[in-house]
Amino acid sequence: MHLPKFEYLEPGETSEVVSILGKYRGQCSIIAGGTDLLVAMKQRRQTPKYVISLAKVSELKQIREEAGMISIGPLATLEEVVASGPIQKKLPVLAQAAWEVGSPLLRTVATIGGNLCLDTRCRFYNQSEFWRGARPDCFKAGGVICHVTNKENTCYSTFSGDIAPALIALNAQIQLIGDGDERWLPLARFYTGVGRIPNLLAAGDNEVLTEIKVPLPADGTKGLYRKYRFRESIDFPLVGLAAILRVDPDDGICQEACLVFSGVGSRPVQAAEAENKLIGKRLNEDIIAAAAETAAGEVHPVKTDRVNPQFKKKIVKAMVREAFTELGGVKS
């Protein structure tokens, strides 16, 4: 497969990026590492007239600790995130999630911002133009019907990024800049839950993601990222889970718990009811099992990939039990 024709633009500052997006509104795609965009262009899922590279926007590449926060530029590669001393020491769940993405070769190119902006995926949509031509376009590709559900004017494609669950569990915020305006918002609000337009940048506004800020977790906070997939590398998660736990060292009572999933909906899914099953309690097998059962009831996957939705619910249940048994030091 070859790339469609496009004009390649390489601005040197964020303001230039915003200006180009405004000038050619609806005709542009931004490229960082390119590991997702170039595949989409070869499959003709995206055919931008202009491709805007961020390679020369140096201020978007930093990783630094400041004022109780770790600031990460969206152009930091996933390998740089994995290798960062401050992230390894203070945000290990993020380092673990970044390490789980793709393969070593992909991580040296793919960026953290690109992973946050991944398009949603579906077994009918993420195919070559020739393959998709065997049936009418699905709703996400410009048609009227979802081939997964046979419902019109809807899209159930699945968000399958690894980084977003970890950052949402860590209460990360992001900065978006566009048209002389800038705004900060919790990363969770970046995702729309709409398969066809999965995030705020996909809506077509001339904004660009410029910074990610993560508050340093409270002392005693533990976290991990688990990923279920068919192959040990390269694959997107069938289910991904970022789990955070903080237990009072004196009485063993759970003070904080967070579960955020990938691969089970059109956005990252936080299992708030399951979290409430843990907070305020001293963890044991029964409490963790109840939280796992509740979490499985909070996700509503559809068959956008190769596994049955009920199987994904079983994976969710097993992941939650494993994660909090490990984080809580509960003996089985």
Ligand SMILES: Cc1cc2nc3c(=O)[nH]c(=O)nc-3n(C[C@H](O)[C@H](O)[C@H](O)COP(=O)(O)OP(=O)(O)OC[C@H]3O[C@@H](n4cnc5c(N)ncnc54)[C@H](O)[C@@H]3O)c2cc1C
Contents of the next structure:
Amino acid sequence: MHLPKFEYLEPGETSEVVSILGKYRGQCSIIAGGTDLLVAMKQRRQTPKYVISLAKVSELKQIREEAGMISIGPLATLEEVVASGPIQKKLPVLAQAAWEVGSPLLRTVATIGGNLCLDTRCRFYNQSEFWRGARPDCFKAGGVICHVTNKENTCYSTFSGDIAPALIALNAQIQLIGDGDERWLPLARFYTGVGRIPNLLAAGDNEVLTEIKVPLPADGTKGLYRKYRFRESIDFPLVGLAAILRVDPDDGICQEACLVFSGVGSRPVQAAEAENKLIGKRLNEDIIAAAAETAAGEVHPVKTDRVNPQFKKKIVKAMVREAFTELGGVKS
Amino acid sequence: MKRLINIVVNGEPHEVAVNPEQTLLEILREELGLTGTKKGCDQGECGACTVLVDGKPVSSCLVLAVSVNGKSIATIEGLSQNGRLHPLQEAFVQHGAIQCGFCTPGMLLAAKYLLENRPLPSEQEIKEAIAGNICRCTGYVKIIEAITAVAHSTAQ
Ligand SMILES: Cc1cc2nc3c(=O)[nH]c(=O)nc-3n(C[C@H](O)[C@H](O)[C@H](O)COP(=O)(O)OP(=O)(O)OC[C@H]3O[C@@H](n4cnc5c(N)ncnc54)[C@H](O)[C@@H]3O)c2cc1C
Ligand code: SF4
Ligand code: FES
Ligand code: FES
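Let me have the form predicted in complex with this ligand next, following on from the form predicted alone.
Next comes the full complex, and the chain you just saw is listed first.
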């Protein structure tokens, strides 16, 4: 499968990236590691006239610890994220999530920024042009009908990135730099929940993701990332769960609980009601089971892959139970 | 528009004129004639196209040739030295870790990277290191045995 033709640009500064994006608005794509974009281009889901590489913008690559936080450049590869001492030690849930992405051959080039900007996925859309040609174009591909729901003008394609749940659970903030302005926002607000245009950059405005900041969790915070998929060696998550828990060491009461899922909606989904079932309680089997049941009710997966939504809800339930049993050291 | 890139492939410098839409895999096979690197899925799923870029394993079907300008690339053709097979190659032959051979170049390079960084890996670490390399024939057991054997013999 050959790539379509395009022009390749390699600016050396963020400001140049922004000005090129403005100049060729709507005709260009940023490339970081390329492991998502190049597949999309081979499949003719994206055919940008200009491809703007970030490789020469060296300031976007650093991982460093600052006062009370860890700053991560979007160009850091997932291998670098996994290997980073401060991340392993202070943000283990992020190191685990990065480790779970794809295979080692992808993690050497795939970046954390590219992962956050990952397009949503659907079995009718993520196909070669030839296979997509078996049906009329779906709404996301430029047609009218959604083949999953048979409705017009809606898309339910699924957010399937592994890193966003971990970073949202850690309260990460991201920086977007555009023409003459820059803004910081919580990562959770980056996602629109709209299948066709899943994040603030997907509409093709001239902004670049330039930095990720993660506040260091309070002492005693524990976290883990769990992933359910067909082939453990390489696949996208069918369901991913980032879970965070902090328990008061004196009275054993849960001070903080956070659950964010991948694979169950068009954006990363935080199960706030389930969190409330845990916060303020001393965790035991029944309390965790109730939270798991609540979480399953808070996710609304659509059948954009080969797994039945009811089955995904069961997985959600099992994952929450396992994750908090382990994090809370609860005997079952 | 074509542009010139300078790369070192298996120790030898090359200047190649490439189109932006050419992948590293395509220029290795089609411009440099190094057909030991295989094209399988062409979408990052199978690992048949694994090469080392600056020592690290990548799926060369998902790497733009223009992006490796100035880098050093190792392919399967560079593994044997002076007509002698690399110990990993020997072990793959001896342990029956090769059947059709399509996955073998990628498998060997992924294994080389592993042993350079973890001379005595556990079985789990070996499995993790070759997780991106699909083999349809061997069932992986003999591949893991071969890599283990090399690790043990080098350690002695
Ligand atoms: C076989 C296979 C398996 C995979 N498995 C997984 C998996 O298990 N989990 C998972 O999460 N992903 C998976 N992926 C997807 C992908 O490899 C990862 O999400 C990866 O982290 C994407 O990063 P990248 O640098 O390669 O992105 P790119 O392809 O370079 O970019 C992806 C998107 O982000 C945009 N972008 C990138 N950087 C920036 C920036 N700084 N500012 C603005 N926009 C930007 C690009 O324009 C593009 O739209 C898989 C891919 C393949 C081919
Ligand atoms: S959910 Fe519907 S519109 Fe969206 S990609 Fe799938 S088939 Fe297309
Ligand atoms: S050909 Fe590159 S991973 Fe399959
Ligand atoms: S030996 Fe045939 S694919 Fe591995």
